[in-house]
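One chain comes next, on its own, written as structure tokens: the form predicted alone.
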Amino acid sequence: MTGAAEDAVDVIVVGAGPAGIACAFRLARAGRTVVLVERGTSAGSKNVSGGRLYTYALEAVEAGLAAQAPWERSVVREQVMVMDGERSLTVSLAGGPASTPGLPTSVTVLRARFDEWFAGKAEEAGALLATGIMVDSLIEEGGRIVGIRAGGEEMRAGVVVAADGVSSVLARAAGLVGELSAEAVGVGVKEVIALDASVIEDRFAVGQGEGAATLMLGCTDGVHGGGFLYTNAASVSLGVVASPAGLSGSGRTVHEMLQALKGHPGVRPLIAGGHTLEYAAHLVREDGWRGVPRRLTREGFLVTGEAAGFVLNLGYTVRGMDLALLSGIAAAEAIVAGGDLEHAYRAALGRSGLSATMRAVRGYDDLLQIPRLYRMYPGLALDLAGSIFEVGPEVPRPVRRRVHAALRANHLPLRTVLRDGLVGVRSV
């Protein structure tokens, strides 16, 4: 790197994240000069995700590329589990329209293997990679970001896109973002346990090339959180993520909980045999749209992906990975766009959807804060399907009593499930 200003780069994307690997990919194709750094040996070596992907937003990057992409397998069967002590209830939903002809609407990915594939993309199209390099901090004049430093060297571009992830320590030397909240986020723990694929397509009742995804609630001991288990080419990818704030109070760590998820009776089974080959923890944005700061810009500076908030966590699916994607192309087309920075950021944001898709959910952030929901409901749920299967000498007890019975024997008055299925109601 050098310090001469008539070296200066159009674009430095700090972050190999498909954030930033979009942003220097869509950058490159414009023409303009861009570095692409990443503080890992290789695009993809410090980056954790659950490792779910939807097809639409790679192929907004570039149609083409979702086809050519090493994904592991296509999401055909989407999985909710319930569980209560030793119980659990799995709800199965198969197939499905594609959301993109030709394509599965959605697939698992590895994210070394997959980043380090993107990155290569980006580097086809003109962005130089450069990989084992922690930025230090910014460099300022006169109000502007004007490059960045590393190792005691500079290096000068027009625009410093930050996608340096969760807890960006760029966006916050630039003043758009302060210290993560204990409420804002969770702490995910994933293992990638090594499977045979033919016993994977068996377990999980899907065919060749075929996978689940499945999450899963009541798994953190009345902790607000859930769990995931996402099926892989010859492994599965298995995780618990839970609030910090809660898990304070709770004398349990996230750790523990994943164990103790692996020898679930309702997992258990699913991961027989298997053997871990990966450990890898991560935050993990939780506030939605509500997190996403103010502003996004300021004078030659841009923050984006997981750095700017743009993840959504609504219990029934985790977002990160699309909406990083179409993020990373709006930073693109701003900055390629000129003039007003924000104004533009913003107004392609809007035309990616991204914006609109984060503000009609922003009211399942009020739902997910309910400390009933991992507490109370799972047992009650169990209950109320535990009671249709009864089957014994007495005579049936009618359905209304069998739902009091499970109220009372889960500490849940009525009029609090209907003032909570009220709040459920408002979030939609």
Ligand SMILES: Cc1cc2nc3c(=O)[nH]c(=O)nc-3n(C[C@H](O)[C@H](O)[C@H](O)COP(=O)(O)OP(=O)(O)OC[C@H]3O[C@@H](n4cnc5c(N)ncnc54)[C@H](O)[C@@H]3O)c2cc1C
The other form holds:
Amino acid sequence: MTGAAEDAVDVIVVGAGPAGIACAFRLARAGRTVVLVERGTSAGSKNVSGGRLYTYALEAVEAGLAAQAPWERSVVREQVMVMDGERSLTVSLAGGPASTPGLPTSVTVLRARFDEWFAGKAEEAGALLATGIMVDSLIEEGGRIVGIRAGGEEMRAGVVVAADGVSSVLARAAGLVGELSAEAVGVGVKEVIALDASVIEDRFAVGQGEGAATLMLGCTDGVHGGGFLYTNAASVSLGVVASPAGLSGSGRTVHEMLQALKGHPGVRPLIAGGHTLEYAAHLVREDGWRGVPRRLTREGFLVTGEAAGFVLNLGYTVRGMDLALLSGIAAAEAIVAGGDLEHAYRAALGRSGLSATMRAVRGYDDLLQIPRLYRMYPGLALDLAGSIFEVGPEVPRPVRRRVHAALRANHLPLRTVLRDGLVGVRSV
Amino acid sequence: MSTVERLTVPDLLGRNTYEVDEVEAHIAIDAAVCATCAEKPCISVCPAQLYAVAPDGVVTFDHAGCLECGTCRIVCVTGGIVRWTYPRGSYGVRYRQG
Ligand SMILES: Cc1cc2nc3c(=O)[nH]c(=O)nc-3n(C[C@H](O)[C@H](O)[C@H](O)COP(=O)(O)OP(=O)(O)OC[C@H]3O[C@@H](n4cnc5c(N)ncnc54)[C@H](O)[C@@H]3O)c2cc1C
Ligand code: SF4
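Would you mind giving the form predicted together with the ligand, to go alongside the form predicted alone above?
Once more the chain from above appears, this time first in line as the rest of the complex follows.
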């Protein structure tokens, strides 16, 4: 690395996650000189997700990429599991058309493998991948960002792209975002548990190469959050995400929630006999459109992916990787377009539908903020469902009485339920 | 039917691969500041259980098992975490699955 301006590249992209790789890939395709800097020894070695990727976004980077990607299984079964104590209620949805003919709508991925492959694609397109390098700070001259510092060395570029993920040190250093608040994120932990492929297919009732995505509610001890279970080729990814604000001082911990989830009667049979390969933790933004900063650029600088808040947690699915890909593409388009960077970036984000997608589900934040969602409603759902199957010598009570009893047992006044219901209706 | 074992956090960390930086700790605390913190949220939020209160009441921290999630940084309100960065390039946890 050098400080001489004549050796500067067109663009330095910091962070080889989906956002940074998509950006570098598209810039290289457009003939720009681009260096993709990653602190891990390989792309993906620092990255964690639950594991579901929507393929449309990979196709948006370049048609044909999704078919080459090293995904684990195609998701053909969508499940929501509501839990309370030892009980669980699962809704399982299978079948339905694919959004792109010949391609599954979504697939499961393991990031160490996926990101490394994807970064290799950016290299093939002409980007220079520099791994094992932690960017410490930005170089600023006359109000303009002109490069990066890493391990005492400097490197200059026309534009620096911060694709450094949820804790973005660079977007903060550039003054575009403030400190992350404990309310704006969830902390996720996950175990990857090895299981034979045929065992997975039997237990989740899927065919060869097919898999299930299961989201769980009611496994976080009343703390804002939930669980997930994704099937990989020869393992499953089981995890819990919970609000750090809710955990702080509560005496509850997210790793204990995960261990309890493994022993839950609704989950235990699905993972029985498995062997834990790895334990990971990562933050994920949960503040939706509200978390996207007002300005996404400075002169010579642009922020993209989760660093810019482009993630949606909808409760039944998390969309971080696909939005990261879309925003990375938009970042590249803005840089190629030239002129006013902020204006070009906003325009590209608009074209990709990303801004509209995030705004469209704004109400979901209000729904997911309802604290009763994490303890009382799971209890209510299970009491009601359970009462349907209750058979004994006594005469069954009328449904109305059962509903009232269930509401009372879960400390839920009817007007609270109606009010929450209204929030729910408004959110969709 | 065999069941998946309930694992302790040290057990879980033992499944991971690390390149521990023996020279430089990427996170540092000031135990004197931590002593003034009533809540000590770091202790319950760290998924690697790296923060602890020693029998003499002093907060301790060990950077070796860090999962680099960043949760401690955002819950630390008292300012006891005086340094939080990622490990130097190529050090730290190395996820093989992710
Ligand atoms: C538990 C959990 C479950 C999730 N489940 C899903 C899911 O099922 N589906 C989904 O779509 N999304 C999911 N997400 C969200 C998704 O993982 C992220 O939103 C997505 O990875 C963001 O992509 P990115 O490229 O913006 O950032 P990242 O993928 O975080 O990539 C950032 C990169 O920058 C590097 N980096 C950071 N700082 C520096 C630096 N200073 N110098 C050099 N390199 C640096 C990092 O090592 C990393 O490679 C989940 C997240 C979590 C935590
Ligand atoms: S970054 Fe995460 S794993 Fe590391 S010490 Fe902080 S909370 Fe614990």
